[in-house]
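This document opens with one chain alone, in structure tokens, the form predicted alone.
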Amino acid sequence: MTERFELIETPMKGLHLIQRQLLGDSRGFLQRLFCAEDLQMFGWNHPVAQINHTLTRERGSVRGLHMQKAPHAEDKLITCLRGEVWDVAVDMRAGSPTFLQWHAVHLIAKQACSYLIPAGFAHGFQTLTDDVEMLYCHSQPYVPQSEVGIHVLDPRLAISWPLPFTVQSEKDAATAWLPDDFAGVSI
């Protein structure tokens, strides 16, 4: 725990929840979305190469699930600016004990929390709400050569989406199945 934010553990090695605090008063709040300092004490450990920022306007809508292999793999910093989503990330780390296991969070924004998710892990979301606005902070550039799709029914990740799918870009709707020998990525 720092001053700005607390950590909460998942089962996941590296995967973490982090609790940001709110400073108020009568004229509203300040929280502090990003520390290099303090983050660096939960695992984030390299400058911030890109932030993007994402609006999804229908409830039950699915993006991802993305992630980017060596030498371009990159830790992410999840943060849900309007809206609920139900955040996913997968561990795709070759030899890791939790290897295509997936771990959800809700993610609200008034609660104040964001997703850190480590190099090695895809990431997805679904909107709860409409108008889902979502910020992210990436430790490496976008490289679309070393960008890797995972299809988010994969039967062999078995997520457990809670609601129905209403919209999905073309490209992540084609991204196929992981193959039967599917061994993980490097990192």
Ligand SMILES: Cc1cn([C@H]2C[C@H](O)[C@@H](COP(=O)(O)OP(=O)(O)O[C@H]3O[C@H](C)C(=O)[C@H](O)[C@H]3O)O2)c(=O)[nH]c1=O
Given for the second form:
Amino acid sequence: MTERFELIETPMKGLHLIQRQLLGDSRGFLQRLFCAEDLQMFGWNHPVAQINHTLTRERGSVRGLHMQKAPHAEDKLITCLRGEVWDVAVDMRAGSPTFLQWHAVHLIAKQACSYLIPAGFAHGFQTLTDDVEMLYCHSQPYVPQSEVGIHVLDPRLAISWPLPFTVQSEKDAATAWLPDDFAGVSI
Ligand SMILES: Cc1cn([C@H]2C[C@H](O)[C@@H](COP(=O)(O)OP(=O)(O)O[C@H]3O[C@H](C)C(=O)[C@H](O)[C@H]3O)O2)c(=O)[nH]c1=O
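Given the form predicted alone above, produce the structure of the same protein in the form predicted in complex with this ligand.
Starting with the chain above, the whole complex follows.
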């Protein structure tokens, strides 16, 4: 725990929830979304290379599952700024005791909790409200050629999504299932 962040463990090594402290006053609040010194204690050991902001309009939409392969494998800090999402991280690390297991968290903007997803995990989410805004801090730049897609309905993962799907990108819908001999990624 630091002055501004509380680390909440998950069943998977390196995958954490980060509870942020809001500093409230008569005007509203200030919250720190990222702090290199503090987050280094939680395993984030890189500068922030890029920050992305997405708007997903329709409830039930699904983005992902995506990750970047080495040497561009990246840590992500996922923050829900508006609305609510069912946010899923999948352990794709070769040799991990939780290989191909997934862990989902219900991110609610007002609850000021972020999801710290280390390199080697695929990430995706389903929106539980309309007009969801997400902020992603990435420890590596976007390198499309290194991106790997995993199908959100891949039977080897058996992710239990909370809502019927509404909107999904053509790219994500067309993603192939994992080959039977897939043994994971090395990061
Ligand atoms: C990821 C990314 C994309 N783009 C461009 C590429 C496309 O022209 C456009 C939309 O890309 P895409 O459909 O891959 O966006 P998402 O489906 O939201 O991808 C994200 O979805 C899941 C949930 C993630 O965890 C990743 O952060 C990210 O892959 O933005 C960029 O310019 N920079 C980027 O970092």
